[in-house]
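Shown here is one chain on its own, the form predicted on its own, set out as structure tokens.
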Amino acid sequence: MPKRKISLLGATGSIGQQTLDLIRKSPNTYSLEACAAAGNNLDAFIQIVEEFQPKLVSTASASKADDLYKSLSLSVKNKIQIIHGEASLKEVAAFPLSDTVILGLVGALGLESALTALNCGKRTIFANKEPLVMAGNLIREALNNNKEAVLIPADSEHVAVHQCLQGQNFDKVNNLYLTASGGPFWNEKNLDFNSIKPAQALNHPTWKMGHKITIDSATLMNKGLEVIEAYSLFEIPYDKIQVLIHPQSLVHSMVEFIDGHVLAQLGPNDMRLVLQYALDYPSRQNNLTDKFLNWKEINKLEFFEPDLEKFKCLKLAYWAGKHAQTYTACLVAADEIAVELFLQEKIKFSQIPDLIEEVLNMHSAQEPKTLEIIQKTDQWAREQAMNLYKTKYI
């Protein structure tokens, strides 16, 4: 397997640590060439700069930069070149010497890297899935207009689906069936909707992740965006695309095919081995985590229906993708927006669905048929979003 030369988009995030730590196990396999960060974790930022020292490094704002700048070795300034600001990322994501281009940004912010990789014709790694939710269609054609662009995702679930289906006909493929631990609340059975706190919905029971995405589990929206993101990965029908429950975090997923076989993909809950798996794709390295089913520790599999009336951002989700058009970055906009809002403490965790309810209803949707299209509809939502907290939320 060739070396990956990676540029890595949300360096200091949970993807972007555990990515790290891959390259850190593995450095004839894996190198750093560039890497984007806000830089509100400054400390980590520099620590990964002195460590690593990749050529380019991109951080948010000129006052970042120069943080940045002034608090690297002597012998680290003369190596790398410092940007800011948005745009940077899309710079980062196209520099030359990477081949590899590893999403980890939060939400709707890695779209255009995400367009300019491909177009670059990089190995795109989607460790965030909200560019293929709000532009499938964009980052599909990039695929057709670029022979050496490769998509690989890197969800947990889509890394399942992705091996289930190699070789495979995707005609045959009867149901895909999406798992989830279903977070912290899914079995509660009085608990009151209105009183849970974000702490409350940060303990994620089985993964370690970013507080957006683990909102996000907590209120099955992120499942339902992983819906809408296989459907652009494997243009699987939607009514084929069922979510089951899963408690235990072993079955990541599974694929029924029409003559009954079913294959399902099982693997310790460790994104590590998701983002190996990705990186190493088509060939297949030894587990740099070190970590393997432990058959004799494992006593049994449950899967359960999702109750969309209790979880009905999951609903919401298959609703938007179904409509199709721009209804789906119209759904991430509003969540971003609700969650952060929840997390403020500003509106109720049963008030998230709510608020996303109210912005799609009030959408008038088109064909995303450009960037443009897309981006003005992102940022319409979250206005809409604000606009509704502040008129009768507060």
Given for the second form:
2 protein chains.
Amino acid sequence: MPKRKISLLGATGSIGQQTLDLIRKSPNTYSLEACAAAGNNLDAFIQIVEEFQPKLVSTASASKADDLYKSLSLSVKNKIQIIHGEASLKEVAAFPLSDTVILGLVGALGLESALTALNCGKRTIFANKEPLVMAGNLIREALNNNKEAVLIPADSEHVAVHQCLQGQNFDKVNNLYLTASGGPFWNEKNLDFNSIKPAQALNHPTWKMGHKITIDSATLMNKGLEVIEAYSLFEIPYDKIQVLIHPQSLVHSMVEFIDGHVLAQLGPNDMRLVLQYALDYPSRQNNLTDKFLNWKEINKLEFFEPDLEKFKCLKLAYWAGKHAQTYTACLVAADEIAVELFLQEKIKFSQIPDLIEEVLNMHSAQEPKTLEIIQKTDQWAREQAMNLYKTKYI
Amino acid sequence: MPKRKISLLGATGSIGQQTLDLIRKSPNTYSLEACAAAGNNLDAFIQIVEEFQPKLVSTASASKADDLYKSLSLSVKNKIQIIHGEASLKEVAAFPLSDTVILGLVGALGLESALTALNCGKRTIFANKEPLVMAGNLIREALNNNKEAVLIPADSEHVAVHQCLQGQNFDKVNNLYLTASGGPFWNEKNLDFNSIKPAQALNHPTWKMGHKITIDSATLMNKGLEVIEAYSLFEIPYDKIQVLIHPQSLVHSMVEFIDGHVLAQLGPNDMRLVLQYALDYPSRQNNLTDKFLNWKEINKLEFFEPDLEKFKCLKLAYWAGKHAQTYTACLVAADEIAVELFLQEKIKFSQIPDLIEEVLNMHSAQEPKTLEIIQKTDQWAREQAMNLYKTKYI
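Can I have the other form now, the form predicted in complex with a further copy of the same chain, not the form predicted on its own?
Expanding to the full complex; the earlier chain stays at the top.
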């Protein structure tokens, strides 16, 4: 396997830290060539730059860049270039010395960088799903126009489907089953969704992730976005993409073929295994030796159907996906605002889907032919969500 | 998918009947060109020949051939050729109008036909595993020497592994997990193995199969033979082939890769699905529409390690596989005699492994370079097993 020379977007986040752990474990297989982080966690960022000494470093603002520069040791600051601002993310994605771009940003932020990476012919690893949800058509177009480009998911469910579909004819798929841990509330029969506090929703039963995605897991919006992501990646029709609650989070997803045979991918709950697959595909290596399923300790795997009336976000995501156009971009943006408002305890848990649904209902959808149209939708939906909050929810 | 023109060996057995059911359901996809049956169930054989009118029909003896001929309607008997004797099996396997051979014979009988089918460049479907166990090296050699030939398993476990390995590099396999229902006795803590009667051992919890394989399932010898079969098919070392008891029989087998990712194949317990996969590969079709797993009804999948001290047949099979040479042929032959003696209530259930072990201990193994060497081993082991029975077990 050729060495993967990595541009890492979102270096201090959960995906970033786990990617860096992989690089640390396999310095002969992976290297960090460039990275970006907003700079909100400056100490962690300084430590990363000192340890890995990437050639290009991007941060959110001139002042963050200045803070970072001042904190670095002399030997390191002389070797690296620091750039800043949202546009600098694209420079990291396009960095000529990298052949692999890992998108570990939160929410919609990664879209332009994703398109840049694909247009530069890079292996582009989607650890944040929103770009695929907002602009699946543009991403597929960029992929098709660049023969060198490789698109690989780094969501455990889609890496599972990716593996199940190896060597298979996509036309013979009868159903994709995306599994969901269900988050902390799927089986709470008598819980009042109005009373749920952020701390409860952030208490995910199996995966350790960032705040936004953890709340999305509790509402099942994360699974809804993954349904759209699966459509974008594999072009399997929505009526063949099913969600199953699987509390053990060991079966990461399944593919049922038209002849009744089902392939499932299982593995330990470790995001590093998912990132490693995306980095190494089509090869595999063993540099996380302790990470094997222990069958002696497993004796139960359960599957349940989600309640779409209780978890309205999942229903909304199917609706947006099926109606396509700019509805999916609208969904992503409205959800980001709604989750943020919930985390700030400004709206109730039960109001997250209400707010999103209202924004979707108000949206005049169009074909998402250009990045500009998607960006405008994104901006519009955020503004509408905030307006609705201010006028109806305060 | 081109139409599969089938030679079916073992037409009246369990595999045969299920193959015929598939042909009946998809007459545009499959046709029966030739078939063989011993003729012990003459009524069933007559019915098959009348219904499918294969061009070539083989049966065990001249008298069976005569009985069959006399019982057929005039219009049918004028269209078909009836041949007899063990050597006639090879003619069915080599029949020029067939492109696909299904080996549905019991035990060692199919070996010569298997080699003939591969040497004639046919798609050769191994629904009986013994040839692969006895002479994996000769079968691989025949496959490698005939570019047109295709070898496909039709054991649910190996069809599972076959699917999990599609598009994968075999060098990256960490473990194959062959699942076993465990048969009726794996979890009987206080059962005296000396007291088990054939009727109890024939009461398999999940699969409906022939008598020999059902007893082999109860002793776990069937799983042991499958371990050797897996080695023959995929050339994965024995220390990477594991057996797991899985009472629900829904996960048909699994492959763990070196990076910790596991692929599993699941499906309803229907041997026709397995045969259909073997017939259609690399295509798939849906002609058994009612056969899908219903996830709403499944909520438990359990896995346990087998007790090798209690199920000595499995231990013996690993031993024979690892020691290779003619030990695997010896194992198959001794097991056939032991199971037959048990079915006739001449030896106890607990004596099946004892008898086999004694034959293995007495065997002077050699390289299985030729069919003759394997056939001689087969004959020797049968005689030794009978001698041992007569001298020590009566």
